[in-house]
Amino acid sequence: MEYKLVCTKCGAEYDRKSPAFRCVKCASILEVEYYYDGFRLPKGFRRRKPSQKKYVPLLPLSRLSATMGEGGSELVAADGLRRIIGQSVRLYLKVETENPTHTFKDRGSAVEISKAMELGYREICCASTGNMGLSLAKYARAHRIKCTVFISKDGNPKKIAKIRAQRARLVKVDGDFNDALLQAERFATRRGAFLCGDYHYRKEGQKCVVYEIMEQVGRRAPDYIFVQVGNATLLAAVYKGLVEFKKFGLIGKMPRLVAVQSDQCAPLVTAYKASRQVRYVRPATAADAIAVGFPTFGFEGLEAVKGTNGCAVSVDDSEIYRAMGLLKESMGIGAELGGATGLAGFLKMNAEKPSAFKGRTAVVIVTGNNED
């Protein structure tokens, strides 16, 4: 689809070539517009079977040339937890696991890396908690481009052996997420390079993951879909698939979405419970991939909950673990502390409250697993 840049709190358009991953009046965030008059989906779009590729017409690039056979996950239903859950409810699950480095973050991986050749450059640099900062370094050496990841000195040390693995430049920050964020935007704009990560190409690559999940479920939409937030962009990501795909007429109710927070890093769901802006808190949660005071798309995340009558959640680092274990050992599903947030965040809203699930249908996204 054609699009245009625009500023999501000054409303300042910028050309679709510009290399702005901020706005350069009010420094908040950029926003992929789209024009949809006239857009009509390609021919047979339906028949296909999901995928991320299935997807690049309704995604800002003229080809995803840096593909590595992300998307496509599967949704599977939770039959092994129905003795936790009970019978009433209907529980998927769209493990995102199975994507090349283990995590969702491949699909806008795939998206940022795609329009960084396309626009001519041959470096990126990119924030990181740590699976962020893997997946780009895996797609930019497999594409040849330079990378240079900035991380938290006291980030995961497993995650920072792989992405040194992937031959990335790693740059140790003394401080937390929204630290190592500072230093990126500072060196893209001294090095001239792409910068990489939760800004606004990654989030369009990460909405395909709600596209398959509603093409996934089929007739039966789900009645909700719960989101773990780090830096709120998958949540985002979500709201805006749902939104572009009732406007094709693709759908026809929307899910109401659950943002899920670890309750010692929980800035949504305190801002969302307060009725009040995202502020900044000490990120002091062992669950390392959701770890950030303050996100990036926190605004836009908030507006997502709002806007699908959903709400936000904490959970603490206790039923995280529980969450973890339950999926390994009930499902088989290997995933790490942030990945199963998501499902904690289910299991204590339908403990507390088991009538609001009752005869309803939950997705819970499994976003990734890199602790092995």
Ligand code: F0G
Second form
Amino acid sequence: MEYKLVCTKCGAEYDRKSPAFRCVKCASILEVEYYYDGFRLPKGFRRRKPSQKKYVPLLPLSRLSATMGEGGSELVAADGLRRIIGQSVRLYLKVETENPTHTFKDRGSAVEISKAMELGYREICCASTGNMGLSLAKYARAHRIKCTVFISKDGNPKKIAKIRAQRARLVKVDGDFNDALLQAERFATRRGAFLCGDYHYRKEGQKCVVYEIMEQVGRRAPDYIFVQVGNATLLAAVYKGLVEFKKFGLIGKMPRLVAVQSDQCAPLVTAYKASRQVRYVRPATAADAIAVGFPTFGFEGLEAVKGTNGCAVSVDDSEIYRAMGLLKESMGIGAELGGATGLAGFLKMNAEKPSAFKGRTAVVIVTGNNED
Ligand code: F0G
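Having looked at the form predicted on its own, could you now put up the form predicted in complex with this ligand?
Starting with the chain above, the whole complex follows.
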């Protein structure tokens, strides 16, 4: 689709070919703004099976040249969890662990690497808590692009080993994810490398997960979608995808978005509850994937929750461990802690007030599995 790049805060516009990742005037993040007027979905759109490739006309690309078969993951009924969740709620799990590197991150990497190639870059870099770095490293390697990943020195050692195995250059940063982010941004500017990670193009790739959910549930339109939050890119992307599907007349009502974080790292949930902007917290959760003290898409994440009349909830790390165990035992689905946090949020809310979910449909996105 035709688009322009716009600063989310001051509205400054950027050339589509610009490698800018933040506004040079106010340092805010950018947004891909489409020219929706006159846009028509391709013929037979509704009949085609959901997949990342199917949605290329809704992406800022003419071709998804760096695809590795991401997307098209299963949406399964969580019947194995009935004993715990009761009989009156319909719960579905979107199993994003089926992606090539076992996380939803591959959807964003396919778009980012395709864009980097389109713009003629042979080198990328990113900051990551692990999964995004692994995903980008694999996609970059497959397309002969040099990749540098910045990660906290306290990052998950298993993920660090997996990134190294993809032959990416790894820079361990003395600090947390946000320190790594700063270094990656500086490195990109200094080296002229294409900066990947939680920025506008990734958001576009990741919105496809909600297109799929809405197509897969059919008439059972969900009342709630639970999303675990790190940088809040996925949350913001899900909201954008829903707004777009509504605009195109593909869905009626909007599901409520529920943002879930760990009590041990809950900057977005705290901001939501206090009705204020997101402020940095020192991450201390065992769910390393979502150990982000200051989410890049924090403002947009809050807008997603408010705009859908949703809410934000935090869970103790012990509840995340329990959700992860239940997923394995009752559904046979392996997930890491960060991947099971959305389910922990659902289980907590359902246990506290089952009446809220009576006769309702909820979808939980199981985002990843890379801790083993
Ligand atoms: N689930 C998993 C498995 C993740 O790896 C992440 C983020 C999230 C959920 C949260 O998504 O950041 O868009 O809110 N991982 C990033 C990374 C931070 O570097 O791999 P988000």
